[in-house]
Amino acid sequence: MLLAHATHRRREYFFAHPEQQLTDIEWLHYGRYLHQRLQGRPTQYITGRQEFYGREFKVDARALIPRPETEHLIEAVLPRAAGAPLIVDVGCGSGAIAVTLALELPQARVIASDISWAALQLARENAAALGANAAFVAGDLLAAVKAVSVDIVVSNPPYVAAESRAELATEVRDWEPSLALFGGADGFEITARLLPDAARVLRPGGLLVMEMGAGQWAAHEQKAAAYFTDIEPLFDLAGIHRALMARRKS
């Protein structure tokens, strides 16, 4: 990956041209990337880009890269989402989520929030890049949301434990941003305040779809009943409990 980066050339290229020859300018940018690799530095935030369901969203320093087990949270609301319905993204970071969603609901209306001014930047920047029409907001989880009758609230919210940090891989404890990860102490003190705010939005019957880290089902299961029903649980390919999805009770 690093080598197509440097060479401005897909991988495919070096199968079909073993004996390529790489220039002195080509050598030196490998080289510079070899070394910011080697300090641990993500190979995404390195060529600046990462694949979301299909798609080549613009990644730095400002947001979290976007994994490919969050594409289940896609995967989940499409479904769901007759109509034209009022989504909120809580925490969009690049804006893969929302841009994602505005981009196969295209009658659907789709805000975006994050209480970072630069990550809502970067979202922006690919909501314009790709195509896709969606609104852009700052402010605490859903602060910014004064609406009642939203349909669908979903979010990958932080939710690591910060007493976990030295358990993390460099590549995340070292570059990817602290405030996108970590959800205090235990890792539920974000979604224990989201919860409560997506109920006050979603109208009655709204559905949240929030993902949560492994071994944090249960916690959150409990926490989630006080404002919500048809709890369920959504899993990724490995078996392990990477989403909640709920609707708000009547």
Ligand SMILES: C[S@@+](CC[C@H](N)C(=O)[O-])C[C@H]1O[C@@H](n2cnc3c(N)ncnc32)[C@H](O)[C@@H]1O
Contents of the next structure:
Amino acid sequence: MLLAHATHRRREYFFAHPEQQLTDIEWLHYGRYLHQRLQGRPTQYITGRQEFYGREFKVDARALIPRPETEHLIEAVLPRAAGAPLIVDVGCGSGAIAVTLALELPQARVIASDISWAALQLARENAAALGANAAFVAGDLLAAVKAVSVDIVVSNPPYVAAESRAELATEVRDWEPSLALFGGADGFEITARLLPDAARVLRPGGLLVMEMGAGQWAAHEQKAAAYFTDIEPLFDLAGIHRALMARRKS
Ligand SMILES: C[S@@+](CC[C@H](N)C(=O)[O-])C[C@H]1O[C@@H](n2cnc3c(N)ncnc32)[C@H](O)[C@@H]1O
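Please show me the structure of the same protein in the form predicted together with this ligand, now that we have looked at it in the form predicted on its own.
All chains and molecules follow, beginning with the one already shown.
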């Protein structure tokens, strides 16, 4: 991937042209990228790109690199988004979720929020580059959303326990924004506030789809029961409880 990036070619090209010699300038770029990678910088921050739900998103240190597991949230929302739903993506980061939903659901009105101005700027750039129509607002969780008739709240919030920081891969811990990763000491600080905040803005019967970390299902299911009904897990390809789906109580 780094070689392809350094030479502005697709990866397949190198299988078809193994005899290809690099120019001096290509060697320079390739060497620089390898050096950055050896220092731990994630490949996506070097190439500046990550695919999400079949589209290429610009990524850099302003936001988390979108993960394939998060595509399950899109798969959960799409069949449940009839008509012209009002959708809010909380903690939009690069805009992967909000931009994808805006493009997949042209009738929907999509609002994306984040507490990070830098992340919001990146999300706006991705929306513009991909031609998505979404509104971006800065604020703590849903503070900037005054509507109380939201149809769908979707979120991949920070949920890693700061206590387990040392267990994270260094390329995550040392390179991705801490604000995007950590949900307080135990990992539940943001989601414990997000559940009532989502309940505040959702219409009765409105849908919450919230990603979570491995091992967090039982606690989230219990906390969500105060505001939500029809609480169901979404499993990722490894069979891990990856997200919670629930309906706002009437
Ligand atoms: C795990 S990242 C998810 C980014 C993106 N949605 C994705 O799935 O790739 C969490 C995001 O939540 C934002 N965030 C953290 N605390 C927040 C808060 N209190 N209110 C709103 N957003 C917050 C971070 O800045 C970060 O962009």
